[in-house]
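Okay, so here's just one chain, in structure tokens, the form predicted alone.
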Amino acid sequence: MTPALESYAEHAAAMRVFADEHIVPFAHRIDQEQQIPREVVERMREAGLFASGFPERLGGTPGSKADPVSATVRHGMIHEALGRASPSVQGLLNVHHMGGSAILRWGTQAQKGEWGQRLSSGEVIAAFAITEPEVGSDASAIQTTAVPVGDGWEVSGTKTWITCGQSADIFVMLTQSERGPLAVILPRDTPGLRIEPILGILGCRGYMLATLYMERCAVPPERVLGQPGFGLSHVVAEGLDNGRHNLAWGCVGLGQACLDASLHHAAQREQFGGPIGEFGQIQRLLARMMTDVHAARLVCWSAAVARGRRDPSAVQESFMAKYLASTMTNRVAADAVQVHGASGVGPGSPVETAFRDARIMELIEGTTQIVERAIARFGLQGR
């Protein structure tokens, strides 16, 4: 193994140890209580996880500017480790990186100065607010409005299914204005903003989802993100691209968790005088799971390298990584339940939770069908 690969392996191992120690013990509680405990978030702050993926000059990971490819791969490994331990915790870090990346890419120097260090340290947690009751994948059809008032704006409307909406400190929100799509930074203490928790979802119950109701929320000019008219094509596109890439790595982690549990169970569970791992049917499932997880991880690596190099193919690669990884983790989770049999569907079973969590992965950051459409369009360009 080359020194560079050894370094990657050491980082992956360190992230796995962190997740095993500080997140795995809380995973069942997160699913049951539908909340991420504060001590988990605090350990993530101490480990510097919120800084990963952000510009080094604004508090991001030291050394990331000198070697952006390595930094991007290591960033992905963080999301993989969290996805293996708790997809809900991975979701919290993902939306933070989505909202934060949009601010730190398209914000003014004053906005970067105000939010950069606070986002990187985890003092301020960001979330991304696009989806509405009647608007999902077609973000251009949003109905939340921003009306000019003086030198600022007033925002009114409803956003729903907002990950970490119950806990985020600021929201990067897409609105519609007379000058086109407008992105704004809306702090949770803004007068006129009301937050209503969404409980009892199928999987990823620790996403702390919420519906946001805005009634004439005042947005001063220093809270406008980017130029009016570029809120969707530039600001939101930046966040969504980051979200797809991060989620793909998180799906690899979730698939790995299912595989680890299945390999252990197949080696320990005995039937007909021997471990079930000796049965050809079980071996077939395990072989498919191992290959699926490995393939998805390699595609995520390829996407991370392209992103680190700022290659024009990076957006397409992130779409493909999200597509392969999210569909993979659903197959692997279903196979894991099959390997475990009845014990795989019992209350408190990790693979039962993983099966529910996996189903969410084909719905968020673009449904499978929307992602397929985008990938096909990349392929058809110039034909």
Given for the second form:
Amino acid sequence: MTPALESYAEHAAAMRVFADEHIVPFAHRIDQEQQIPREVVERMREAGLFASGFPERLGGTPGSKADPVSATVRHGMIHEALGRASPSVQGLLNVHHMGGSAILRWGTQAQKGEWGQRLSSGEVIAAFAITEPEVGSDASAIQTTAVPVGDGWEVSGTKTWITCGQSADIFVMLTQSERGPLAVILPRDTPGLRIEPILGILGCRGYMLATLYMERCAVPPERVLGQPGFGLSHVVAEGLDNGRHNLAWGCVGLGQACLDASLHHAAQREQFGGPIGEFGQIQRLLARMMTDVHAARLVCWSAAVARGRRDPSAVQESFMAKYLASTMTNRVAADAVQVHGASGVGPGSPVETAFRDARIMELIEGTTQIVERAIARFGLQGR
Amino acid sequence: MNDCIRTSIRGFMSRSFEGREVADHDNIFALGFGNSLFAIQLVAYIEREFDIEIESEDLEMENFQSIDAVTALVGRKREA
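Hand over the structure of the form predicted together with its partner chain; the form predicted alone is what we had up.
Full complex below, order starting with the chain above.
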């Protein structure tokens, strides 16, 4: 039986308390040092966050098998709480879930046994390696190759803009083989893999981005995910689908952070003898922000329910949630800077960081333009 | 039993292919319909509709290339 709405509110509040206590104090440092401190990751492990979204029988969050709808909504709330505290930390959990879900959905029984508990506990952190210097949205055109050698494969090529590339333990990587797209698990310590950090990016500076250079990296058969030819259509698609859903919730959190800061500032900041929140023009901005954040959260809820029910429409709903939430958070972050005035653009201002972070949201897990195309095509189905 | 499965899958594919008619034996990949968004929707559909689980070992082109192939796959999984 699906629990009462009050229990969701309790879960959301608990996640918010966790984030306020263990992540918010590090948010500025994460942006400045472009790294997520180990202690933050350790607190996430202790809280069981890495298990969220994974099958219960493989170490995932207890209760998710009995009530997958509730579990999926609660999973979204975790991403919302992290997005509100630090979009970089949300990104860490997101790519872990993207890579991990691809393994635990399409891995063999042996692979699930090898990786399930370690991924769910956070002992092993996964990342997702698709993008290349010459290939972004068109994943079917990737140039990294997998060449058959003995009973395994050898992978060569370059992946770039890989979130958590600097820190992840394993990469779920898409390659091109003579038998079509091939997904593999590439551990960080694979001989021939060289990792180069990417620093100084606009926003989400704690994503710990990296470029991966593979030179004849040996991939034994037990590191191949799914069957050759299904690497993109099923294995990688599973991760991307989860990533869009997670990111949509993260965007709601980021929008909420901007809204919270703006409401506080509007109530405290006095000009012309009173709080600026009493001015109609500021109220219009606040009203738009409140409604925008609320609308995006409801669309995320709808997508989560569809996912929990394993409804095929969940794919479309996650696209729509990502579209609405990522564009929303850009509007809301811009409005937040406007409400704050000069103090919103100064060094150390949370809304200044949020403004930069929000820009990233329309670029990752599908650019806004790619997402628009996908949604429109869903709409045209059956016409 | 397989007729019910076939009718259901045919309906799903027809809706997914923007109304274009596809014969039961047509190779949907050769017709250009086999993109990743369709693929994960198809898996979700048959898993939910027929209460089966598609596993890594099932990922063979022969299992997904036509309405006939998917019908046979679902039939085998339900009997297993």
